[in-house]
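Here you get one chain, nothing else, as structure tokens; it is the form predicted alone.
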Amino acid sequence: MTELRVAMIGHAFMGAAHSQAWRTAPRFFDLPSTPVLRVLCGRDAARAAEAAERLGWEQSSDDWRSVIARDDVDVVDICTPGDSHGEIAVAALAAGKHVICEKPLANTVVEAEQMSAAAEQAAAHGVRAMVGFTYRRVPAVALARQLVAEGRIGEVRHVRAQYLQDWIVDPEVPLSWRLEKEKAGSGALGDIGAHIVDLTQHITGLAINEVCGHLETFIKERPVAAQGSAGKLGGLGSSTSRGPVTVDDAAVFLARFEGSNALGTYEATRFATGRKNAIRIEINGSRGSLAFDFEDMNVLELFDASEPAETAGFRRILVTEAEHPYVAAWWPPGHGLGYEHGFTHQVVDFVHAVSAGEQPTPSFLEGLAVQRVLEAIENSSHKRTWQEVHP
């Protein structure tokens, strides 16, 4: 068994989730290569060193360029804000390193196109790249995709998706990089809307090719975060100065799909008071329906329209059987999985693909496709009209 030596750039919320996944995957799954947590990189040397020790990395650094140049690094895992994804990913691929990059792939379509082109060039030399849409790896979501592909719900007619959070409902929540367009690219649209765009296209196998949307920013200014608190999700600011919020707080849009007459309705918001991380997807087809709610993430609901009316109804499938995607490596039936398991499954799929010399999914090209949908939604909001999603 070979080693796959990993460098991670960034170590906040996503960095912690990715670190656990790299540590856990080889302990539960039979992997062809063993991940080694070689080096963690952050902008502040002291904070990076503390995070490396806490999260299980052998070394730390405050210089990502020197990290990707190292001979003892095979994979670069990018967990930074979106404004640095492109530069780091392109450089890492050019250095011959496999890359996992957090979503959304980039802040703009142009950046995503550059990253996709770099990934295509690197693939010719056996170097692989993947974007981290981890909700694909929730077992219930993977089962939903499988059932749609098998024709269990027939022709898709309606796609309905919501991603609901409330962590910035309080107008005194301070500014952070997620609320600054230069760093984040967009707000709710890119941060959480990107997930439901990817999930619905992934589950249905249909590509969005036209959208009509609206973006709204409810709180125009927020307190400037106190030193050391800018990266936190929530928490009150201690500063009396305020700065502008330059991204959207909420996004709603309609969608049409290539090669289909299916209709899509989408909502992504950070202002759904009382909702912490609710991802709700329902797919209605000619022969049945599927429904998923991340707040009950081990369950998939299935309606079979062929059943007699007197007994027909949504059937609750507890997705914890060994026959279900990913589940056999974990616990006995009925012992549910959690948020962190999707990241572990991402590592498993990535390591298998890299070791087999295959393209992991979702690829940078798939990440680019999502970026084009996001751009079309933003353009639609500005122009107040339907917009095509350009291939």
Given for the second form:
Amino acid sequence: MTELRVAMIGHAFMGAAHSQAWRTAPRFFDLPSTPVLRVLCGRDAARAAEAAERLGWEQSSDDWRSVIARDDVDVVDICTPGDSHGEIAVAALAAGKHVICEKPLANTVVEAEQMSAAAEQAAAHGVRAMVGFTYRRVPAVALARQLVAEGRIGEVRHVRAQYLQDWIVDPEVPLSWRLEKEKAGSGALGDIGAHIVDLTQHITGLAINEVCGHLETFIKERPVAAQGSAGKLGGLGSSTSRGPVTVDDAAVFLARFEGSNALGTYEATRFATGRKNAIRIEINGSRGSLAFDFEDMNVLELFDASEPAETAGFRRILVTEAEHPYVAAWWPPGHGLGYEHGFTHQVVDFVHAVSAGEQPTPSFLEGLAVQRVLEAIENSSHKRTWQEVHP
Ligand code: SOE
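Please give the corresponding structure for the form predicted in complex with alpha-L-sorbopyranose, as opposed to the form predicted alone shown earlier.
Following is the full complex, with the preceding chain placed first.
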């Protein structure tokens, strides 16, 4: 059994999610190589050391450049804010390390293009890169994609997607990196809109080629965060001074798809009071419909229009059977999976692809495609017109 020695850069919310995935994957799945949690890296040496201890890493470092130069590291897992994804990923690929990078791939299309070009060059030498759109690996989502591909709902007419959160409804929630354009690129659009762009393209197999959108920032100034006060999403503790919010709080957009006359309607917001992490996707086709809500993530709803009208209706499929994607490795039927399992499945698929010398998905090219959609939505909002998504 070979080892796959991992270095993780960043150790906040995503770092914790990725750490549990690296630890858990080989315990529940048969893997061709065993992940080794070699080194965790963060900007502050003491905090990185504490996180390494808590999250199960052998060593810690405060210098990502020296980490990616190490001979005893095979994979670099990037869990930092978007403004450093490009620099770290390009350098890691050039150093011959496989890369997993958190979503969205980058803060701009230009950076995403550079990353995608670096990934293409690296692939020629057998070095692989993947972007972490983890919700693809929720079993109900993976099943939805299978059912669409099998033609169970026929031709797709409507793609309806919402990603609803409410963690900054309170105007006193302080500023954090997710509310800074320089660090995050955009707000709800890139953070959670990126997920529903990726998910709907993944489930339907359709590529968005035109968009019309509007972005809104409801709360334009917020308290400056007090030092060392960040909660899971950077939302606790504030000082008395205030600073500008430089990203969108919410994004709505319409979309058209290449080679299809399907209509897409999308909403990504951090202001859906009461909704915590509601990723709602409904696909209406000529022969049926599918509906998913992450707040009930073990369920996929299916409507089959060929059934007799008197008994037809949305059926709740409890996606916990061994026949369902990824589920056989876990618990008996009905016992359910959670948020963290998507990250474990991501590691499982990554390790299989890398060990087999294959391209893991989603590739950086797919990450770039999402970035192009996001940019077109921003342009549309500024210009107040439809915008093509340029390949
Ligand atoms: C914060 O909005 C966030 O953590 C996103 O950054 C993640 O991608 C999503 O999984 C949950 O919400």
